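Single chain ahead, by itself, as structure tokens, in the form predicted alone.
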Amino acid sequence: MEKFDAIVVGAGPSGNAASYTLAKAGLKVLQVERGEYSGSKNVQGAILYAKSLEKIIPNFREDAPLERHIVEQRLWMMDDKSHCGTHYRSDAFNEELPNRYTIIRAQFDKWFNRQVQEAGALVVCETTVTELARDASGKVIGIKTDRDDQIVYADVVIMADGVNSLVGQRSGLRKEIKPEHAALAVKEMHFLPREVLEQRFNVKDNEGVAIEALGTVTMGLMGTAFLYTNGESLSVGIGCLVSDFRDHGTSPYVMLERFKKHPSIAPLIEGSEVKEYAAHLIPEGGFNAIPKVHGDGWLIVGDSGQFVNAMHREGSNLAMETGRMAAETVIALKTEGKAPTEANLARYRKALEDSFVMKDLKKYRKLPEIVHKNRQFFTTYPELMSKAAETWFRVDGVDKLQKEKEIFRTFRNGRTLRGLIGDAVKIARAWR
């Protein structure tokens, strides 16, 4: 009977992170992965944080399939004719070992999976786990599979497998994602010459632009949207809760059209040619949301166990730093001979507890609540911002006193003096 040390269910950037440090530690490990091939189900661009790669694989640049270093951030609140925001960029980001980069998760997921397989673990691609194995006692010994019903033996089995996580379900490890708690994004791939992206965005070279922006552009729902520039092309998205397109019956795709045609977006992708198109869902409960992460011989990493910074838009880095943290611990223990019960594999949960990952993620904690009952960050306030800056701005022959007499005032009434010193409250509340 054949036994692996581990197995890993899924291939994405947390069960091949998890995979890799496993198989470079020596121990014998198994990935299965539903796809036709690691990032089969990825057509969309991303942003890639360097710093949790580098744990992993320290010299990554060297061959991954990168598109541009990002050089200059905007964060854009949008009305339905205008954006204003912050915007910022820096020469210090052209630096000898960039911090962010923009991907192309098919291609850079593809790589990364063949990093997993030259050091040594085995995946085994178009194949689904249908549930976990158990012994009597209820610990988790390996895995089945749609291949056939035998079991597939572990020590111990890291789930990686995504938001819905269905094999956790399947097993009674977690519950299903609520529709409040997972956002569905849906993102198209804008084709263009390098030296138009160029020559639009201002910058040369392998440098890049990330744009992200709330507003009236999501019509009144809990979301964001986002312009990415890779090396020929723009990936350029939005998304917003699933529970939110339920209950208001918008297609993202209406939503995204609307992006795309907004006065400060359009210019930016005029003359592209669209190849591809994808929606996927991402895990945005945030800390409140997280399932239980270990129990007597499994784990749970990624988007499975609702590891998304949503505030920051940060998701693959988490996926990385988790998988490696679970793979560390399943190393350890190995090393010290101790088994993977739920009692040891604890340490996973501790150095959760201990990293960047967790202490963010209960930073905001508070926050995914009051803004989805707070409608009005995304609507009133946009609006409210725009004709500020637009009566600032406009010389008309009115003296700059009346000015900000007419701005408070227009503040005022959209909001009224005492919703607007309730609404800077409960963001100051949420942000500690």
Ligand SMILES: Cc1cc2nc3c(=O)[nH]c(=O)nc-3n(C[C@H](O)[C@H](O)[C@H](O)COP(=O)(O)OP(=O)(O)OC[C@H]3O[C@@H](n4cnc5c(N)ncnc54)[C@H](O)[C@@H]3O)c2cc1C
Given for the second form:
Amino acid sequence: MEKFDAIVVGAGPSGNAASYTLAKAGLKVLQVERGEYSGSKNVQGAILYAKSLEKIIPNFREDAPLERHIVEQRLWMMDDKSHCGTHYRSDAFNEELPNRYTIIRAQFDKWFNRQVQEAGALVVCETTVTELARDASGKVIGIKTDRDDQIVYADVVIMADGVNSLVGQRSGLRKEIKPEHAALAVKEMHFLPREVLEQRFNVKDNEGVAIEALGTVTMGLMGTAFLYTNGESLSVGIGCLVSDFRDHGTSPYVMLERFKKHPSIAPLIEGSEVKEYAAHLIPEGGFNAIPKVHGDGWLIVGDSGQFVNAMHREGSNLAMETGRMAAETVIALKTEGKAPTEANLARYRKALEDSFVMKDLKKYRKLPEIVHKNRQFFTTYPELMSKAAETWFRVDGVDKLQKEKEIFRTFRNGRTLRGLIGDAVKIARAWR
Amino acid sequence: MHIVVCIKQVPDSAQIRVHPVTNTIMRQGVPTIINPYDLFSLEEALRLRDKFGGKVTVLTMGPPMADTSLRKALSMGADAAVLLSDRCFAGSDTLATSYALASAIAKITETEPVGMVFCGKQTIDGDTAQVGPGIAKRLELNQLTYVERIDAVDETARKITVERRAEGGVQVLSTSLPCLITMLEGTNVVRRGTMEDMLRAARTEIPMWSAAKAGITDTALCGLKGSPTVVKKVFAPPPRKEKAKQIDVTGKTADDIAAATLNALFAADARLEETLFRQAGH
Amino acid sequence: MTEAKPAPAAAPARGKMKVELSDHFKTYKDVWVFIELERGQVHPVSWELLGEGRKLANKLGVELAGVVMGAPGDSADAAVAGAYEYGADLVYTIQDPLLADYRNEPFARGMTDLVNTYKPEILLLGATTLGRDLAGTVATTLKTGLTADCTEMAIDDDRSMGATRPTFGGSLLCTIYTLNVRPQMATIRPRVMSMPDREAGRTGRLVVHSLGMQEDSIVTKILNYIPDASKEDAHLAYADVVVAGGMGLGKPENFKLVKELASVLGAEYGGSRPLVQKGWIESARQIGQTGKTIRPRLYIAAGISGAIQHRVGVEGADMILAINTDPNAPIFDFAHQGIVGDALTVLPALTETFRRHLAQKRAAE
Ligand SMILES: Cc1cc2nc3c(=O)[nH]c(=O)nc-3n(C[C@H](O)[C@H](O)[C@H](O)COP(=O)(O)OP(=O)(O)OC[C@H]3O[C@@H](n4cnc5c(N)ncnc54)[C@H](O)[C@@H]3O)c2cc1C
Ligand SMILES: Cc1cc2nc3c(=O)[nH]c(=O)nc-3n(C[C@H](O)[C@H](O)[C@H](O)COP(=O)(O)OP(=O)(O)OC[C@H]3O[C@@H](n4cnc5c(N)ncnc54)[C@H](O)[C@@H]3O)c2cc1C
Ligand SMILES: Nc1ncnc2c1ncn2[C@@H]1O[C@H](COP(=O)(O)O)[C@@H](O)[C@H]1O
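Form predicted in complex with this ligand, following the form predicted alone:
Let's see the whole complex now, leading with the same chain.
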């Protein structure tokens, strides 16, 4: 079989970013995707952060299928009956080149992949890469697929095969993802007529709203829920740590149903028609979970390399960044006439460290563990906040000083003073 | 032998939804697939090619994006593809479609004589089963529809024997080539291409033929103009006025429910009991 | 699901494009029904079409004709007689030994000849394997429009025929017109139209036409005919009582509950498409858009959600009884009687109750 300069496994944001960058530079690229087409198997909320894509396709806004740009962000703490939190809405988000968009991954990925093909990469779908082919020295020399026994050769293989990365595991490049390091997210698409949607969310044209929520909706499990507005639909989902689901014995579906029935959410989705239901893992182990990302003839990018910032719900942007950086490394070596050995590919690691990708992940490296060990963030606090808000806003003839005291008391009862202070310190530290 | 297989790209009807408010179909995001009935014909054509040598060309008439279906057929092992696409084809009914396809096949024949044409039994969107017979008539090909099995092909004598499904039985027919075949569903399983096929399919340049390129001089026979039928109205099936009368089940045993059901049935239709009685008698 | 309101005509009214019929076509009149005679048997759909053709002919104030093609002999004569009895005013017939078995060439030739000579305004055929094979060729030869698989026919004030048929897998219906060419052709599925009453002894005029072909001019030869061992499907489509199961039955073993009830009722059994796909039942037992259309007196659907593709196949039933655990299942939108309950317990109870009831009645006779 023939030989390529590079083979990219997977056609999610990371694989597409890598393939596009490589093909644009004139390399002979083969991209292999297991799904029927790029995007067919992909699940995401989904928010697209423009910057990372801009670096790859500067004028993407001209024809990429973007749903709405976000002008309002709500952060909600929920208990069973209520929510409180912040809304931030600004007309400044109605800028010429908006910063964040909602997208429907199936369409967006398909578009992105078309750009990849137009850039000159060969894309083969409905084909699963089963393993990496290596030579006697262990150097990766190509791939094998589920179609036949043939090896397709390449100087370098970029693994962009997502959170499970079976190829990576099977080839011993990384370990199976730990249940504590992955969130299981479920998501539904709820269709609403455009006018109804815009009325409900108080938006016009292509303006959109993103809601992130945490609290008792996750029944004490570590996770968050979300609701995003697309053009004519809402993405509604919830995700919690796999280990928590396992220990708790609840199913994500049950949780999503609860979320949808919540009095703050139900009116927003009322009368909508549910079209798709999907479940997917999100790597949330953070910095400490990142495996070795390069070796002799191979690189790992995107979710496969655990590049997700759970705190800020960033994943697809990191996927694109890492995909681009991996590709740039390969291109640079090629121009310099250097072989993609482990030593030479170390430049990729360096590039990662110099970028916001690693810097951000490093900054929050302790966060997963802290939140993990401190469930009050998902149970007590949201309840307390709601309680406080209720006490504060209810006009019932109780004097205000009394009310303040009551709020303080509920906090004290919910969590000891030391606990409260300790939590603040923990979070502050993790944030630093 | 050179075999042409006509395939159509269709919306996956399993995923079509009617907009609850406007009652129009929502095509947005509805994936397209190769008309599933066409795959049985494609596979049969590939088997003949594997056995006798030759070449399989897939042909479709559709919008430029229909090339994805052709590419898919290539990845399943077809050798070449032709996309027939021209604005003047828009709005074609089966008569106009068979005209355009027959013209293209005639054009293909000019360079590489076509021994057989395969069509699907029917499409899942148009669902007419007429385009195949239409092409056969226009090209004067011997027509074999609803074929369950191809028993024998004799290339030199230009003869073919097939088993054709009829109501209540199977006809064993022989005819001469060139012929047009539509395969019955479930007669084979389409193959999965090899990695070579995939690479070839991804690389193949699919020629796009305009009406002129297909040798069509009279565009009045194409598209809306060439279609004697027009769709005047599209609508969702009207819901029935009243919903089903519910038999009260609260707190009842299955036997009570059954008894209540019989009463309700016989009360609603007095003659039903008689029908059942007669019926159950034998 | 939101209740779908009847659609305000969604598609642009392309009917406006209607062109005045040319004088040539104005001479076309009468409604014709192709009487499908295969191996001595008339397909019942032909009688159903005579019933429908009658209504169209009356609306147009023209005659209804049957077209009988076959080998000379008793069965052709019986088909002609049947055509009168089911309502034909006249019958065109071509009887020739070459027409003993169906083949596209001679049948298409004979049919086109008849149309060109006697000029019908409307020509209806059954949407069977034979009817579809023939209609496509005939329409292409005549360069006229053909609407396939219709479920409803109507005549507009301007005498044109509106043929309504399901499209997009049954999710939608569309009404199709043949603008400025005649005849207007349509194929109609078996069991969609109801069977008209047979008026014994009714007769009409006979127009005999000749085929004018020789065997050696027909390329396609019939080497053999292998009749199906079981003619199951014919039973299902024409059964008076049908019991069917769907995915709600849970596992293949539970399908026996359907069979048991069917057997007590002397009914035929069938199922939804997923059951066929999963191999629980044979494909001849599939009911719906891509399976059989049924028109029984009583249809019992257990654990079937009532998807549109299923619905179009059963809507003609006089009485539909649905058993489903989900009170919001779409099947309750078109069933007549509903039981919100578990099919696995309700089916055996029904079987037992019906058994007892019928036995009592038998004893009482
Ligand atoms: C519910 C949910 C909400 C999210 N919300 C956001 C958000 O709002 N914003 C954000 O930035 N991120 C979000 N993320 C994260 C984001 O989706 C991921 O970080 C991103 O998709 C990672 O891209 P990727 O290319 O690395 O992997 P994927 O997108 O998972 O792509 C991997 C691809 O590889 C293919 N593949 C896998 N194995 C093989 C194989 N063996 N052979 C061939 N192909 C293979 C797969 O089919 C897939 O197409 C969300 C994730 C989820 C699950
Ligand atoms: C092109 C096309 C053609 C098609 N043609 C056909 C066709 O000809 N015929 C056809 O049938 N389908 C057809 N389908 C499929 C159709 O869309 C539906 O998928 C199918 O009819 C669903 O079958 P079901 O009702 O058995 O299963 P489901 O939709 O899974 O429904 C099962 C039902 O059982 C109920 N249930 C569950 N447990 C129980 C219980 N214990 N007791 C009672 N009820 C229970 C559930 O509430 C549910 O309503 C076609 C689809 C396409 C795309
Ligand atoms: N636009 C088209 N392009 C290619 N083949 C077609 C097209 N339309 C119909 N066909 C072929 O004709 C068969 C019958 O189609 P239909 O008459 O629409 O049911 C299909 O299965 C295809 O093989």
